[in-house]
Every structure is written in structure tokens, then in C-alpha cells.
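As C-alpha cells, one chain now follows by itself in the form predicted on its own.
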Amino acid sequence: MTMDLYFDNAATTKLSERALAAYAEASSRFYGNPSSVHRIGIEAKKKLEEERECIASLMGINGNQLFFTSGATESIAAVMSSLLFTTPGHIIISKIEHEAVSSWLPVLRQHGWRTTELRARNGFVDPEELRAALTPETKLVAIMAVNNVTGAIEPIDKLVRTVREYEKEGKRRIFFFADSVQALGKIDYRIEDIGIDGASFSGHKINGPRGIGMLYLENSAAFRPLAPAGGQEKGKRGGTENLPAISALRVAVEEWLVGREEKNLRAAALKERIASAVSDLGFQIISPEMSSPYILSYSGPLPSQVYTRMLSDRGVSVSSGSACSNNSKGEGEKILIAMGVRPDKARNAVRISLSNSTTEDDAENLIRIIREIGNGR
């Protein structure tokens, strides 16, 4: 009997039951429409706006901050557009960052807007190369929490201080954006103590449903969506609200919040137990030391398409990069092509990734067909 070993958690996860159970009762519960005035949609938009504010307790920010989206990808387009409403500057990212922010450089430009992207040399943004990249004309630096190939921990709060000391000889604010998408719950990251001015994240990596995300504001008054369409969100996000999903989304959250530092060190003991596995088969780790306890990247023995095959037909799911970019242009492999690994080792990589269920049953058993694939020869 085939095993079903999941190792593909930050493509997306497995919808919890709890998330699953909160998603079936708001539907039975609250069905009426936030925005009507009658009694049931006056009960729906009060049970929003308690999911809204349970939410961002957790999360150490106040409710007006945050906003629900249908996924992290909307939530980085509402910023990336907005840009449109403004006079053309300059925009600033760093060379891993996901498509999702990474494919606006292309329509900026058509608007007049001057872009550099920053190197990632063994996975990190350099302050200093930041500090350097620095205009006048600066409008917004997007870099991410935690790469979502590698799982690399940015060092976020040494960026936001090198923008915001630069803020103080141009005396004008730079929006600092970061993809938060791997870094909720999973690392220790308290957004209003880095500073940043906006924050996308994702309820389907957390074990909470698909298309359902958040964006996170500092000061919500100074952002203009390119279609607030019917007002709804505070007008930064028009369309009905998808209040089911978002319980279950409170839900997952909570899950991956509460007891966060035990569930983090249990996940970092289970991938270092892996990585000890593949270095001892002679496999590159590919993911720096200072990097997520959820995301494992290696090369392996073969191209990686072709190894994640094998290891699939013995009932394992892995990545062999982002899986929002297996199917375009290879963007996971010229991530890691612009953090310096070598083009070969980068065309064998491979991603595993953990959740907060996975058991060591699950890590023993991937282990013991690592081993068993050895060099697929």
C-alpha cells in the first residue's frame, strides 16, 4: 500500500478540523450579507468584525489595521496598484521576491516607475545594499519576511531601521511592504514592533481554506485601493465578505499562535533530523541556518522534477520549488540562481515542507525513502 507522506506545506495546507468545523457553522449561522441592515446581516457583520478583532489580538495589532482579502496575491496587488495612483518614482525589491510582487515590476515600468532589485547572497538582503539603493525618489521597498523557496528568515528589522533612518534626511515616509505569507506563526514576528507600513498573508498555508488572505496596514488613511468597488473593508476592499472562510481563517490562526514556540522548536528538531539525513547521503542543504523550522530546500541527485516524481510514486509530496511557479519559468530555480547556488544545484532542488501536525512517524518514514531513492541511479 502506497504511503501518503504530505511534505508540501508551504504550496498550501491541509484544512484543519477545527478551521473546518468554525467554516461549516458561520455558513449555518451567519448567511445574511455584512452590508444588509436588517437583523441577519446586522448579526453577520457583527461576527465579522469579532473574527476581525479576535484575529488581530492574536496577532499583536488592532483590528482597524486589518483587512481580509482573497488571498495574499490581492492582498500584494492591492499595494503594488495603488502605485498607480501616484506620481511615477522609484520602487525597490529584492530578487526572491515571489511573483506575486515580483510580476508588477514589468507594469510599473509601463507607468514610469524606475525599479532596482536587490541581490540575495546566500539568501539575505544586505542593509547596506539597501541603504545604497536609496533615492530620493523612493516610494516603496518590497522584501519579504521568509523566502518561500529556501524558508530564509530576512532580516526585516535591519532594513525597515535602514529606511526609516534614510526617511530622516529626505524627510518624506517610504512605505516598507513585506510578504508575510511563511512567516505567521511560524517564526517569531511581531509586525508592529519591525515597523513595517504593510504585511500580506495567506489562510491556506496555515491550515485554514483557500482563498481567503489578509492585508495588514499601519496607518489604513494613507492608502487608496485602485477599486474599493462597494465600500466594503473600510473601502480599502470592495465584494462581499467571505465570512465563513474568515472564521475558519481566526481559527487557524489560533492554532498556529497559541503554544507557538513549542510547535516551532518541535518542527525545527524534525527538519534538522532530515537535513542530517540528505547531508549524510551527500546532498547539498541548500536553506541557510538562519531560515524557517518549516522549509527544507536541498539538491539533489536529479533534476528536480524528476526526483520529486520518484519520490512521489512512493506516496511523498514535496516541491521542487514554489509551486505557484512550477508551471511558468522556473521562478523557483532563478530564486535560487540570484541567492549565488550554483545553476546545477539550483535545477535539483528540492523543497520539503513541514506543518505543525507533521509527526515524527512522517519525518522517519521520508527519511527511510530518501534513502532508499539514495543517488536514483
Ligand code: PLP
Contents of the next structure:
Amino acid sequence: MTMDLYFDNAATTKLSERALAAYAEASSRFYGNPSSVHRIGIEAKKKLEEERECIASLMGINGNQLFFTSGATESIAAVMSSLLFTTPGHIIISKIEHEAVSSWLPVLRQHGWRTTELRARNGFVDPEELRAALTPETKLVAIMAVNNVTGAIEPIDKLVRTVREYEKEGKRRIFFFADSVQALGKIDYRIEDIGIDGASFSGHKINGPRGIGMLYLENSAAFRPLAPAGGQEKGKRGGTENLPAISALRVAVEEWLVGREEKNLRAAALKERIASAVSDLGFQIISPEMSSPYILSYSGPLPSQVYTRMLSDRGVSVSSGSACSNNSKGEGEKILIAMGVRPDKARNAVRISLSNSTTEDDAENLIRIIREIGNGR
Ligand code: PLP
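Show the form predicted together with the ligand, please, the one above being the form predicted on its own.
Expanding to the full complex; the earlier chain stays at the top.
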């Protein structure tokens, strides 16, 4: 029997058992619609708000700054589509954003927006380049906290400071959005201290369920959503709340944030062990020093499709490049090239991604299989 070694946690994670139990419990005990005014509905509403408060306090923010969505893609779409209600201006993103962000550029351009994409040399957006790109028309800056292809931890605090300093020069307020999907629980990431205006999160990247995500808005007063519908989520996101998934998400957030530091250090040690084994075999490590302990990107002589297939035949699941989905082939490659990785190296890139449940045995078995395959020469 081949063993099952799952190292594609940046794409999605396995639902944790406690999260699954919370999902089942909320499904059977709190089945009412939180908008209904009868007892069952009121109990569901109370549970919903308890879960919101719990998640918010774990994240160090207020419950009224947190809105549940169907996933990060929707959280990002809520912010990007809200721009369409304002007079067109200028938006800045990085060249290494996930498609959930970058796919909005053509839409905004079509509606008269001017767009700038910042380089990310060696994986990082440079605050000075951001400063040079800011204009009096800039309304939004969107730069991800942790890159999903390489794990690079962007200098969000410095980038936010750059924007705030520019604002002080008498120009108007600029919305700073950080796609934080790969940051929550995986690095030291304190939203309020950093001073961002908005952020997106996803349940299924942290062993929570699919179909649940979060949008953080520092101040939602002026936020105009595309789909207010039934007025749920304080009118910022219509639609019946997915309470079972929200309950399960609360457990997942707890499991990642309680004892985070120690868990992150454990993952960093495992990643280091895997990285040193692959570099001993002559592979080139692509992930920079300042990267998530959960993501390791490297490249060798074999095309990534061939190499990932060889691993898959031995029970190891990894991704080639980014491959959050097979529908966006070449996205990861594009991002690596934007960082300055040579196209041939980018084509051969693989991404190993860990979870908080990855064990030493998993890492050792992975290393053994990587050594068995060698570098293909
Ligand atoms: N942003 C980043 C950095 C991601 O890795 C992903 C994963 O696919 C997304 C956004 C989209 O998240 P979701 O699947 O919750 O829509």
C-alpha cells in the first residue's frame, strides 16, 4: 500500500476532527436561520455572534470588524467590486498577487481605473517602489501578506507606513488591503498593529471547511458592498450565514492561533530539514529566507509536471508552482518570473506545503522519497 503523504496544504488542508465535530454540532443544535425571530433563530444568532467574538478576539480585533463570506476570493471581490461605486482612480497591486486579486485589474481598467503592478524582486515588494507609484489619485493598495507560491513574507508594516506617510502629505486616505490567506496562524501577524484597512482570510487553508472565509474591515462605515441582499453581516454581505462552517472555522482558528509560536517553530524546523535535504541533492531553493515556515518552493532539472507525478506515484501530494487550481495553469510560473526566477527554473518549480498537523515522521518519509527519486539525473 502506498503511503499518503499530503504536502499540499497551501492549496487546501484536511478538515480537522475537532472542526468537523463543531460543524456537526452546530448543524444539529443551531439549525435555525439567524435572521428568524423565533427561539431557534435567536439561538442560532446568539451562537453566530459568540463564534464571531471568539474568532475576533483570537485575532486581536473587534467582532464588528469581521464579516463572514464564502471564502477569500469573495472577500477580495467584495473590496474590489466596491471600487466600482466610486469615481475611477488609481489602484496599486503587486505582480505576485493571487488571481483572486489580479483578475480584477482588467475589470477596473474597463471602468476607467488606472492600474500599477509593482515588481517583487527576490519575492518582496519594495516600499520605495511603492512610494514612487503613489499618486494623488491612488485609492487602493493591495499587497498580500504571505505569497502562496514561495511563502515570502511581505514587509506589510513598512508598506503600510509608506502609504500613511504619503497620506500625511495632505493627500486623501488610501485603503490598504492585504490578502492574508497564507498568514493567519502561520506567521506573527497582528492586523491591528500593522494598521491595514482590509484583509481576506480563508477557512480551508487552516484546516477549516471549504466555503467559509472572512473579510476584515478596520472601519466598515463607508463600505458599500455589491451584494447586500438580505442585510446579513450588518448589510455588508447578504445571504444566510453558514453557521456550521463558521463554528468549525472558530475551532480551526483556535487550533492555529493558540500556541501559534511554538507550532510555527516546529514547522520551521521541519521545513529546514526538508530544505537541507533537497539542496544536498542539488535542487535550488526558491523560497527566500523570510518566508512562511509552511511553504517551501524549489526547482530542479525535471519539469515540475514530471517530478510531481513521480512524487505522486509514491504517495506524495505536492503542487507544481502555485497551482491553487489547475484552472489557472501558469499562474505560479508567472509569479516566479515576476520575482526574477529564470523561466526554465520557474517551469521546474515545485511547492511543498506543511500544516500544523505535519509530523516528524511525515517529513522523514518525504525526505526518504525525495532522496529515492533524486534529482532526475
Ligand atoms: N489568496 C491566496 C494567497 C490564496 O492562496 C488563495 C487560495 O486559493 C486565495 C486567495 C483564494 O482563497 P479561497 O479558496 O478561500 O477563495
